[in-house]
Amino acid sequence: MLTPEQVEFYEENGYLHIPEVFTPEEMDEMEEQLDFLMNNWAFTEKGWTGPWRLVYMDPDTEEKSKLTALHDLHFYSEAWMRAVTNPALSAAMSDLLGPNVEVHHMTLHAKPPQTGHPFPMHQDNAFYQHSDNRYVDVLVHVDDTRHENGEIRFLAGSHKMGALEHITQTPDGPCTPHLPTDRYKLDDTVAVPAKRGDVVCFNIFTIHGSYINRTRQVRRLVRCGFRDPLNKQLGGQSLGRPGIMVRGLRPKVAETAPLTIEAVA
């Protein structure tokens, strides 16, 4: 799927952008069952908390912002499930990971128009802690995004600095994990906009972030997580969760034991 010089540039750069991975009709499909999904399933609300909030938007704005998400679309809808299981984005993922390729979540990020939730720079390690690299999240985009919408930004080559410690605890109690704010800017990204039926895909130790949404339209993406089956998660969002494989197999390791039907507390 990718080309050694894709791949070279995810290496170097902990991200890359792959257009055209879903045709018109999927995303008019995917789009569809989207709309259905967060009429009837997803939450809006403040979105992550913090101090960074007033260093990225006034206090009237900071007011104002929302973000509308939902947690693995892939078990409510058809298409989406279709989606986090494409074989062209399966072979992509498996030319960044290896022969064996699970899906360990996914996410709708939506931005209501002029006020939707901005992103302080962050890695995603922070919120499911896994034990190495091996872990692509991709943003599928449901729409075109650009500066005005927020779209994604990269600090390039961040993610070779491994697992960074995340602002947790302010003196008013537990915040969103989000990098320090006079550390690690906006300003210093680079901006990777993209088109509808596009993913970026980016290493959980990358460091991103985005603008506010300041259009009058919605700005939506939704994340899926990949990872070798083989690094462990540590901790966070689906920890002990066994995820559907994509590509290749499930390795058998002494400590295993066979997947079990029963819920994981």
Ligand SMILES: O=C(O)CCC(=O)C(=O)O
The other form holds:
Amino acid sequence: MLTPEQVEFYEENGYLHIPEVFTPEEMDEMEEQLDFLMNNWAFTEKGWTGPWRLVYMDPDTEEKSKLTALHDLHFYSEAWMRAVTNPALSAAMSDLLGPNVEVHHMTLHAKPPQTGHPFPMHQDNAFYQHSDNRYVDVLVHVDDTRHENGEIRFLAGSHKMGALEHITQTPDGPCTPHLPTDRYKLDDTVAVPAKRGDVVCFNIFTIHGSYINRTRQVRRLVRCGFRDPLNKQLGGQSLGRPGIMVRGLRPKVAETAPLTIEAVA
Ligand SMILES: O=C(O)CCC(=O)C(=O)O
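Right, the form predicted on its own is done; let's see the coordinates for the form predicted in complex with the ligand.
Below: every chain and molecule of the assembly, starting with the one above.
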């Protein structure tokens, strides 16, 4: 699926834009089912919290700024189950991760029109900590992105720094993990605008963020997390939950028991 040059680009920069992974017909079906999910299941709230908000936004915008989100769309929608198990996408993940690829989670991030939530600089590892970097996040683009609607942006090569400590506490209590705004700036990042049907993938340690959506249309990206099943999760989102295998096998390591059949309360 990927050329050696694409794999080398990912390894060097910590991100990769893969155009036209999904066909227009697949995108139509995914969009139709996403409309249902957004109308019925997703939540629109203030979004990520923390002192970064008043660095990225003036007080009036900060007051209005929102994010629409939903986790694990493949548990609600056939089209999104097909998307996360798409053979071309699994093949690309295998090129980056090795022969065995497990789905970890999916998360919708829709930036509502005009004041849709910017994202402060962060590593996704701060949200679902893993032992090593055998983890790729994939942003499935439901809408074309550009500067005006807040395309994804990366600090190229930053994955080589490994896991960084994030700000998670303020004098007023806990906040969403993010990196210090005076040291890590969106202005220093590479913009990766993409088209509907493209994916942009990145390493769990790659520092990234995005600007506010200033357009009159919603900007919808769905993130799918893929990992080597031997990359042990240490904390955070979906901890302890096995995912489906989209490539290869779950290796048996001496001390591990079979997956439990008990439901998690
Ligand atoms: O949706 C965006 O613009 C940023 C998404 C992001 O930071 C993430 O998925 O980790």
